[in-house]
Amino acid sequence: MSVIADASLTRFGKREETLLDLACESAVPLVKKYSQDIDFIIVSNAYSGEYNDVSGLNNLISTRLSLDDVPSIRVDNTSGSGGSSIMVADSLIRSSSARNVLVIGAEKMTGFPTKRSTRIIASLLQPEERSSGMSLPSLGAFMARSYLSEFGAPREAIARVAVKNHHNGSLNPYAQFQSEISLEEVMNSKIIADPLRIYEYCPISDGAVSLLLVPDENAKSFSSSGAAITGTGYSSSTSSISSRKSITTLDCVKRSSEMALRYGKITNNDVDVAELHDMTSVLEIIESEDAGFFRKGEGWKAVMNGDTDIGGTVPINTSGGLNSKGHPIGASGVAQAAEIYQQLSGKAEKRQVQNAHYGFSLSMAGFGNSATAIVYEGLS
């Protein structure tokens, strides 16, 4: 078993510098303090040459980290790269490959126009549908509708997500956007695809964040506390939006927390906080139930009744997830575990979740395409 032993992150957001300096300004303070114990390093990035023209940058990474002797490797799996990165480094721990792995999640997305970026992203689906103009942002469009139409959800439920996100990513230092909105800003705010709005949607985001991957037992040498490891669950499903037989079921979620909670020996119910992907605000509903935290098509419910705030019975996204923290691609699935360790060490600050001993985060690629889901212990 494997133990988040440290984490250190960036601030997301539009940022001057480039890949490579923000992923070394999260990497650098771990690197000071266990430089001698790294004997591993795993780099989370999906877009380096489209975005930064840059290619072998977990090498470039090492060697301005004056780690070249470390063996390292680059993890592209989309929008789940970073929860794919946990996955290979408690993989390589549990099969004693490595002892100490340095997990680094990094994106540097700014400075292109919006559509190229839509276009950037967007070519991780089918060709055919890529071409008859699917995006994204229309899908979670699609999504939104479908369910609000099958459940009878209120228009203003998938709002409140926005809202709650942006509450929680006040709380956090590290979060792009650090301002509540309102529910009538969320209503009011520019069309993205109807029905959805800009608050309603992640931003474009830069950032960088990297975590201490140990053996359980050596993991009091390195810190008090911690977040174990106990469960991880993996899925995948077709990449072909029209061949799914449901817009609001994520089969790839389903399976993967199934999987994960199994190995982790726990139930939904035993969850204190949970990160989920949200790149749009429906997408945290639907993946709330496909999770088993609530049933189908009663996710929304739980958001009107406050169950999912950070004083909630199941707290979801308290660092403001994707849509108030940013999701800078490759960062986000680490981000979920950096946000889960300090929610499990007690260092959450103004978001911390009160006598939380359990953890959960979704990194979810593509749109659902593929799904991998992490169960944490905080050790004590």
Given for the second form:
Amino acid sequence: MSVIADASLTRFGKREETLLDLACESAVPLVKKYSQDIDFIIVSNAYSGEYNDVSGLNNLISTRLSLDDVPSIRVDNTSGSGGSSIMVADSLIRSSSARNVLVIGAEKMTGFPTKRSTRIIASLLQPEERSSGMSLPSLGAFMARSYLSEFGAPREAIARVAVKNHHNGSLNPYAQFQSEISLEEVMNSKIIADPLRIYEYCPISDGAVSLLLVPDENAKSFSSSGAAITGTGYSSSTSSISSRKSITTLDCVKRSSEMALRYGKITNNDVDVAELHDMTSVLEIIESEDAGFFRKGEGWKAVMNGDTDIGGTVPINTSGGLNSKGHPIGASGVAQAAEIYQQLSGKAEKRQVQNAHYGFSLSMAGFGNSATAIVYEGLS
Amino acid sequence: MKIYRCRNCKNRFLVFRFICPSCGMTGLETVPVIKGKVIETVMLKATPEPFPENYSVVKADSDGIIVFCRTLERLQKGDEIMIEDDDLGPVCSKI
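Please give the other form, namely the form predicted in complex with the partner chain, since only the form predicted on its own has been shown so far.
Everything in the complex follows now, all chains and molecules, and the chain you saw is the first one.
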């Protein structure tokens, strides 16, 4: 079993620094403390070639950190890169192939027009479907329309997810958006893909996060607190949208969540805090159902009842989620783990969930192409 | 617009496969698609390069296969559509 013993984040948002500098900004505090211990580096990044004209990112970063001879790899699984990186790090430690792994998630996406970014991200779609002018935001809109009509949910339930996550983001000093928004502001904001509006989508972001993962038997020598990774689950689904039986169910989320909870030997009822992949707000509702926190078609009621608020029965996206914290793609799944680490270590300050002991994160690639679910247990 | 059909089991797919997911045989052939029925439309206000501004993506049923195309028309669920290709991909209009 591995343990997240330490974490370091940059502020997410529009940043002037290069991708390399952002990655190192997050990693330097950990390297200064643990340079003699780190024996493997995993860099989570999806689009360094497309956005930054950089390849071999892991080698460039390790040299700048003066960890030139430490083995490193880059993991790219589009927006699920972060969860996949942590799964690989955990596997290396469990198999004794590495002892102390530095996981760095980094992405720099601003600087291009939105239309170019939308094209770059749409490149994960199958060409036969992408040629229709489909984009990731359009898939969110198809999903929202189907969900609202299938389950009779009110339109404002989706908007309330954005209101909640902006509130949580206002409590997170690393979030891209640090101000609250009202339901009216969401409902009157610019339409991106009808019926979804701009506040119901994640922004384009820059940012980086670093974690130190260590074997559980050594964890106490690094820190008195931490988050043990007690279960991971990974599952893929078809990347062909036209081949899916339903657009309101994410099979890979169901399977990966069941697997992680089973390996972690807990149930959904035990989870004190969860981070889900809310690229668009409707995804948080659907993932909360498919991950097993709520019955199918009832996730929207939990949002309306405040069950997913900080202080609710299952606080979701206490960090602000992708929606408010930001979504530097390769960094996002790593940032989810950093949030759970902070929550389970009692370091989440104004957004702290009281007595949080078990955590859960869900990092998703593409629009349900694959998902990594992780179950955590606090050490302290 | 074209879709793909397995020469062996005759199953059809929008997305090309080197191996048929139904029967495991190789060798898909192309089949033209010219008509469909609208299932759902989504109007896009933020579109990707190289597409123009302001169009709708249409999800349609064509003889049991889900296909996607774009349109400038305001289409409704159940509308019969004609599908053609322009330089960027499939476009549709109400019959």
